[in-house]
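Have a look below at one chain only, the form predicted on its own, in structure tokens format.
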Amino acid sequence: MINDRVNGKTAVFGVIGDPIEHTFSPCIQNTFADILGKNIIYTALHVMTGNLGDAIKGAYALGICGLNVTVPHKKEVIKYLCDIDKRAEAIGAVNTLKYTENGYVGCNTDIIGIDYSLKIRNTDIKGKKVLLLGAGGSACAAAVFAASGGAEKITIANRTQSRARELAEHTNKYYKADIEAIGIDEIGKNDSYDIVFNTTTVGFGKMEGMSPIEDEGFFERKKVSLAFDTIYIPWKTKFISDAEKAGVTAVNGFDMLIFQAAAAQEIWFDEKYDMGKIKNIRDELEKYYRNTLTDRI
């Protein structure tokens, strides 16, 4: 059978991390191509620590025209690129490049995949009272998203309330935000949240059927209206779960994947997508994983 789906003019992009194996994110991106009729080929690409200057560095000669970066590289990444927008140096870490004249820019799209979760739900998070729980990347990520669209009040809650000091602090450099950090035990001092964010692992692997939250009368108490976990795998933590019977609306991180993969390539393309068609491809993306992938990680 003749493939000349491959071509002379077929631009190539790419996913680099160690490991790379389990990935996704070829899945989504071609899917989004074909879809929207983008002469592309996207690829997993095995990237180890000390090979990641001349891995950049070789892709920018091989005119590799965009490239996502997951883990452990979203923040070594940054010295060698020629540039990288607002949000990333926000965040201090780079998921997504763009290939200019100049070199690679590092931009970062998990703002975005956030955003595009809130409002396919008719949620905004302007005037909004917001609760984020954890005090790592996902968690600088969230606190950058909700400080930057306004939230009325931002509460990061981490076990070491140092760090959510910490984030607090950075955040306020880039986004005047009225934030405060507490321990994780404090979260039930505020009268009420209106979004809660998990940005922990709690409930993720060997942490199954946890949740950072162990009172399950939590979100109902504090009239919660949307519960959002960055995980998802499991589908469904017991997060989301408590969250449901309380009758919140539940989200969990497969559609943030999914929007941020889109957002990549509104950027590369400089274009940008019908969220209704978007949402129609996140659809069928999210049947395909939950009946055949969801032994990924």
Ligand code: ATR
The other form holds:
Amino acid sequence: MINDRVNGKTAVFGVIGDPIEHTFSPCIQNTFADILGKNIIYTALHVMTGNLGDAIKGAYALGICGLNVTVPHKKEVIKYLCDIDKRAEAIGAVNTLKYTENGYVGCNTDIIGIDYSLKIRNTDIKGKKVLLLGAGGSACAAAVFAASGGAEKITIANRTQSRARELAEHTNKYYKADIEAIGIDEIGKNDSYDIVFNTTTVGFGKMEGMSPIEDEGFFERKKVSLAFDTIYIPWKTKFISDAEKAGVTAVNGFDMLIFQAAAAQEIWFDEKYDMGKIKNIRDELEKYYRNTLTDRI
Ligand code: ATR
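If the one shown is the form predicted on its own, what is the structure of the form predicted in complex with the ligand?
Following is the full complex, with the preceding chain placed first.
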């Protein structure tokens, strides 16, 4: 059988990480590219820590047009770039590299992934009261998203309160916003929250079946309109099902995974994709993922 899908004009892209064999990114990226008519090939590239500098230099020499970067390289890769955008700098992590004549420029599309997950549900972060559970890497992306997007008030709640304080101070260095830092057991103190993000690992792995919010009536009492969980394995965490029971719009981490990938292509091709098309592709990928790849991370 003749395979002429890849030709002399095909642009090469990839994702680097260690481990990398379980990545869903090639499926997402090649699906977007095929449907949107881009002549590219996107593949998984196993890069071990000691080889990162050589890998970036080599990729640039080969003219690889863009890369995604995953664990454990998201911070380390910064020193091999010619520039990074402001929001990636604020997060201190890069997940997308774009080829330029001076070298690779680093961006972080996790924020755009969160933004699109909300926009597709006609929700804007501007003017919202936000409760952010957790203070790790994902929380930092959500905090920068909320602060840079003009949230009215951001409450960061974490089991270890000092980490919440550090994240609040860190975020405020880049984006001035009204941010308070509290212990996770104090989330009842405010009357209402419009949007609640769970970026803790509660609900995942050994903590499956648990929620960082123990009080099941919380969503209703605090008049929450949207609940966002960064977890998507399991598909429906207790946090998500408690939110749904209260009639709240609930979004799991799959949307962020898909939309950060779409955003990477927008950066690579300097083009805005149509939201309706992005949403349709997301729905197709959800069907595929839930039917076939539920064991993958
Ligand atoms: P990531 O970088 O992927 O966001 P992380 O840095 O490991 O992950 O952060 C995990 C988050 O889940 C932290 O906010 C952690 O709280 P601590 O800072 O107090 O460790 C939170 N977390 C983990 N287990 C938890 C638990 N049993 N109850 C409440 N929060 C928990």
